[in-house]
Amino acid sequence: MSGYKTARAVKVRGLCMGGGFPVTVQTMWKDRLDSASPEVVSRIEGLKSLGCDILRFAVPDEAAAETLGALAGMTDMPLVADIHFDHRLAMRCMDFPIAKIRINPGNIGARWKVEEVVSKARDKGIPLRIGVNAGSLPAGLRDDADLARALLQAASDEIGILEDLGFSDILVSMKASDPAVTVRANRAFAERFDYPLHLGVTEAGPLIAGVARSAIAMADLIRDGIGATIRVSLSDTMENEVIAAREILGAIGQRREGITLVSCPRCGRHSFDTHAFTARWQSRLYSMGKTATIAVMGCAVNGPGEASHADLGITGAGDWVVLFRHGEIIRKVKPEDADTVFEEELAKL
């Protein structure tokens, strides 16, 4: 961590980011927000139960701003307005209990527009995130051969404007689709500034590629003490973005609460379909609010022995399915009864 500044704390509704507080997890709503309905609130609550701490929404027009504003009054999840091109949308969103406004230096427009946003954000006590993306840099930086340097310069220029206006409730993100560029830009930032960083690899890709690229960048940075909040940007569901972020933090020792789910990859020895069972139970397990290790194994070779650390495990054993706890077999049932019995034992944890 030598050479990197300790991030100051910035309050985002009920969350504190930076200042030594735990790294938070966020995702972004995948579809147009057409209504502030009970169904939307229910899905937000589902994301929260999976471990999502903050949720961002695109605001492309005034109708979206109005809908997001209404939604912000229906949930205690901190909601963020993502603004591009039209600063008036940021102004409208701040009439509601929005937790944070994201602006893009590459397209927010003239300085006077930023000044209006800053003035209202100060009055409302709403922090601003300077969100710099490699694909939408300010015009004067788009031809810079050093992309990490260009990202840092864009962030630095916008910080300069906000600081000139006496505004310091700032968070910053600098994202590229190349993990190495993302790491270099964020490390260089942390050497110069103490504003909390939102980490992410933009346009990271589909599930497997996106998780791999994000994990490489985030693990390196967080181990260096860099990063206050993370988003794993996937061409996949919001739920999988949250789960992936949780797993990245857990793997580097940053977030230990909640279920740890381990499962074998399956091979020709299996007598229990671990893939199907895991798919059926994954979301429910991650949403449980318990701290425990659950093992889903395929055969006797990697059952109670290899997963002896598990608080609850299930594995195939010939024509039977065996449930075990800390390596000790507790029940032996027919495959058709596996889900029912697993649920019973899960309730005992």
The other form holds:
Protein chains: 2
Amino acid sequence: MSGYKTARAVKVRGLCMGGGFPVTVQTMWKDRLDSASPEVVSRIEGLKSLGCDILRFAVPDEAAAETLGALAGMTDMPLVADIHFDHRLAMRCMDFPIAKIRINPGNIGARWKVEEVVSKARDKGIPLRIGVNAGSLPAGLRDDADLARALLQAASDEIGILEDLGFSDILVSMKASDPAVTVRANRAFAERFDYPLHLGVTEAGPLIAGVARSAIAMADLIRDGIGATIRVSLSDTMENEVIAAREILGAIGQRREGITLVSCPRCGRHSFDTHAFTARWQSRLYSMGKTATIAVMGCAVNGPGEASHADLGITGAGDWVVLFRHGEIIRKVKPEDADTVFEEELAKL
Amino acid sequence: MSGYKTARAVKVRGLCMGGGFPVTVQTMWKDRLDSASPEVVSRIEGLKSLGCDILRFAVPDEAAAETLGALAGMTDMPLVADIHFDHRLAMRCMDFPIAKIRINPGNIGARWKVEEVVSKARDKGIPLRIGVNAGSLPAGLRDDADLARALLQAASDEIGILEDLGFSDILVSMKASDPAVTVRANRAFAERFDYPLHLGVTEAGPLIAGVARSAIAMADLIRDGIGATIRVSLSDTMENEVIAAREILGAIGQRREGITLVSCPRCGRHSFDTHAFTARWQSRLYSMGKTATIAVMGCAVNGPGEASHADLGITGAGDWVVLFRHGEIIRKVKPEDADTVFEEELAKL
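Can you give me the structure for the form predicted together with a further copy of the same chain, which would complement the form predicted alone we have just seen?
Every chain and every other molecule in the complex is listed next, the one we just looked at coming first.
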């Protein structure tokens, strides 16, 4: 841990990033935002209940800026505008209660444009996130044989532009699709800068690949004290990105709240389909706002014993389904009543 | 890495585990094996094409032993019999070309039973895997406040029983559902013993939780040189367990063969549904036996540039779909032709 700076705190609407505050979780809206509808607000509420702290939207044009602005007034979820090239979109977004702008000053052209953005961000108290990606490095850095060094240099150049204007309300990300490169770049950054880091592995792939690559890189960094906020990029739903982020934080002991779900993989001994049960209950368990360990086990031989640490467990026992609490069997029911009884016991937790 | 012993090599049918050989991947059959049918053989072939090196089956009774024995003669996949308590099942399995028996000598009762099993295993050249799980520790160890120490002690006691009989063709696993406990137990083991380790986080949960917990624990251990074979336990399919294992190995640079799939998470700028495309192609890409990087990107602005390292890439470009190779656009087609053209280009790799 030695050698890494502690990140300064940067305020992102009501949230503190860095400064020793808990690592926050974010995801990014996956489709064009056509309207700030009640359906959008309701999906955002769902993301929040799963553990999403902050939500980013691509703003490719003026219409998207208007819609995002309207949406920002309809939810208390901190919303981030992701902008490439066109500084007018950033200017427009800052007319609304936007929590953060992701923009690379090196990409928006003439110095006066950067000055305009920085000046408005300062007035409004809106932080800027510099986002450097391995695949879109500036021309001069693209051929560096050391990709981690190039990412750090690109971030450092972008930071320099903002610091020259006296602006330091900055967050930074450096993402590569190779977890090892991502880790090296972020470690090198934390040796030199104290801006809070947004961690992510870029183009991490579909669900399994993306979770594996992100978990390994983020665990390495967060356990070193590096990283203020994380986004697990998946070619999958936002909800799964949030679940993945919380599971990664949980696996390294950084998240104490919420449901810890343990469940057995099923084998030839099973009399209870743990796959179907976890699939059916996962979202609801993760959204229920309780802190407990829930076990879903395949057979009575192993179930209550192997999961005796669980606050509530369910398993098969021949033709019956058994519920247990801290290893003690509390109810024995017919399979068709399992979900109802499980729900009752869940409510008692 | 200092302080950890290099594992001795143990032969498991045609495979070498430990001894500096590559880390192998395994999974476990999830249902009762009712017959050694061509469908079972065909599913095993599918698992093999995804990267599964070894496959375990629960053997809860005599009928299961007979079926597994028959199956072992129908495939060259090394098959492992998982046995609890009843030493006669182990004896029967060893009449067939079984690759390994997972059995805890401390669980099978009288010493003569252990002697019979050990004697037959020695005659047949079949290694035994001791599998210690946090949830099923012997009574005397269950209340140890240090779970990792208890796991190590349980493994050490089981090893002692086999070593007393002069048997050393041993593999060992120590699994907890907490990744940190799993890591601590296995590191402590590798400081003391040189038996190859089978790594796994037990009851790791459904897909996302299980991949996150397993990836973090396995990455920590394998990068320390610990672990000869891995099994990612998921409340999900065997195929996904194998894909998860290869992705974990790939993410830490331990797997050089096969397809590396990078794909973007999609955002409001996308004009190509990377989710649907990766879902449609993932299994086939992972099974095709080629080594290449394939990129599935959401938009033409970022696509070919961000994935310029890809041997083949596909992305949207307005109403068109574009294929690229090492950043150069090679074909531009209508969306309805995307899969056909992608397949053609894939064949050329």
